[in-house]
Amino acid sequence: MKNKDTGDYITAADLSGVLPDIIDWAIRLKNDDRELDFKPLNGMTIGSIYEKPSTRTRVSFEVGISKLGGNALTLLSNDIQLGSSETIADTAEVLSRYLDCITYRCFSHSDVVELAVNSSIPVINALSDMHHPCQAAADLMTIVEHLDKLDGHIAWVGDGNNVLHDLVLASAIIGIDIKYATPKGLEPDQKIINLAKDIAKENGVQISQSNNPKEVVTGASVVYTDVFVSMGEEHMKSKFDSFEGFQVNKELVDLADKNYIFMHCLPAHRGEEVTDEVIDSKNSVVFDQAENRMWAQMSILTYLCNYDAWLAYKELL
């Protein structure tokens, strides 16, 4: 039987003592020009479960796999009844056997709890309602490899979704301030953001919350929005009507540092959330973000299942 002496990575808070090397691993594999022979999963089957519809997890993962040389097993919600006609626990422990490590993009956040605690293999949470750590990985990486020093701060405009969960708590990890604008009544989970900042203090970080988006992004150096009905969500219209004056466009980003850079973990509802001027600007990097999740999933990917060659490849940089 296989084991997950590395863990599962089912919120950023999992890999917070190595996240930083992780996002630094990934920027060196994507960069590296070398013809190196560096196949970390080689003989491993890694497994991904879809709950929801993906274009870019699932595109990720599966190349991301591929060129680490694993292989890619996708089971779609019709191809697998977790918690169904077969218990989680149950799931796990026969996906154990014949898996190297699984990746879950599922509704309910307990399910991927539930699914890692009976797995004796490694878990990756690909998104849940209350968490999605792998867009965090990526975001943080996309903010390294785009501010040499980052003289302002993250500002989030948006809902108080799992997203930015994640971003908070990373954040916090890696050391960069953070400010939030959310509308009243959709503010994040407050046990999370409790946690972010027993993690902000040790690095001296501050997280800031607002309702006001202008307040949070005047002198930001990173302007991050994301949807303001996510999926599953489309029955809550009566939600979009909360977001007045929340729209990421010129006027609320002539706030922010002149050299900011603008996010959205896509796919983006243009004229919504954001505008064409925003989103298809010169500061615009949300393409580069959408691209490191692969990379950022690669050393996640590396670390969890092969921790040996995850090593000797950061020795060798």
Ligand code: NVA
Contents of the next structure:
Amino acid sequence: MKNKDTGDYITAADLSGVLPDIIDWAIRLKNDDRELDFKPLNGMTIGSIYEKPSTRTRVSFEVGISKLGGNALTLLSNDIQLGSSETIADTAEVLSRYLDCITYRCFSHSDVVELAVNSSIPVINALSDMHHPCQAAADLMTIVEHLDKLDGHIAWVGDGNNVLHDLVLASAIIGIDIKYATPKGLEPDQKIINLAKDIAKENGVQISQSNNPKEVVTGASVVYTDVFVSMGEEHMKSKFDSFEGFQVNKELVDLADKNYIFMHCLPAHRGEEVTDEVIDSKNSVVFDQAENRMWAQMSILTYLCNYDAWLAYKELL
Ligand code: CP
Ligand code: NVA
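Shown: the form predicted alone; wanted: the form predicted in complex with the ligand:
Next comes the full complex, and the chain you just saw is listed first.
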């Protein structure tokens, strides 16, 4: 059953008040060396629908669910009736009779919203064209793990895409300033930025936009980029031309704080948005981000599927 207080996780704003606790919980679980028999998803089955390929999301969900005592059921879109001969609403009703939670990676963001509206169990957005909230939870977890050496802002260099949208929302919630540089015409969605700015105002966070990578990277504690062309945009090859000067290379990161960390949600297109020299440098935390997908999602799954167990573990901290 969907818990009326915790609901779904469709965008990072859905965890607005609780994201700092979700992250603390995940960090504690990651570092917990007590012999706890903690299986909050015992007897539950979580189904994951994929309309697009995935390495990190699929494996981190399957392994995380298993660690929490649950069963993971992966549903590739070509193998199920969704889309070709069954509506999203009917699929939601049917899956709600079998499963305890659904994760959904889809093309159109409205599809994951429709699935959530018609499901009586929690739905987690595992990436849509507009949002990637599980990535943002893992990214902010990674930043919090490094906070002792970071006192500047997050700099985003690249497309105004799904990963940026939730990174801005999550930064506003956690309380870290963010400056993003996107090419002209590829700015993020203004409605999402306005929502982030409302949250930021309450938390004393600055959000600023530019079309100049050097301007945002100067003095940054975090330098973040993503692919120039996302899944589902492969036909938009001309988009590449807009990214002249947006590669994250040594010349650019030399403008950042000397203790900066480099972040990328992966998969990376080496030689396009980032050079090997930067992604393989000692400043790069990209594989910590990938690992943290699992811990952050374990926290989110427990929060949505077994809130009492989530609270009880929080009390144990
Ligand atoms: N970062 C991320 O979502 O990776 P996958 O596409 O491999 O799941
Ligand atoms: N922006 C990328 C993120 C991949 C994890 C995409 O949507 O393809």
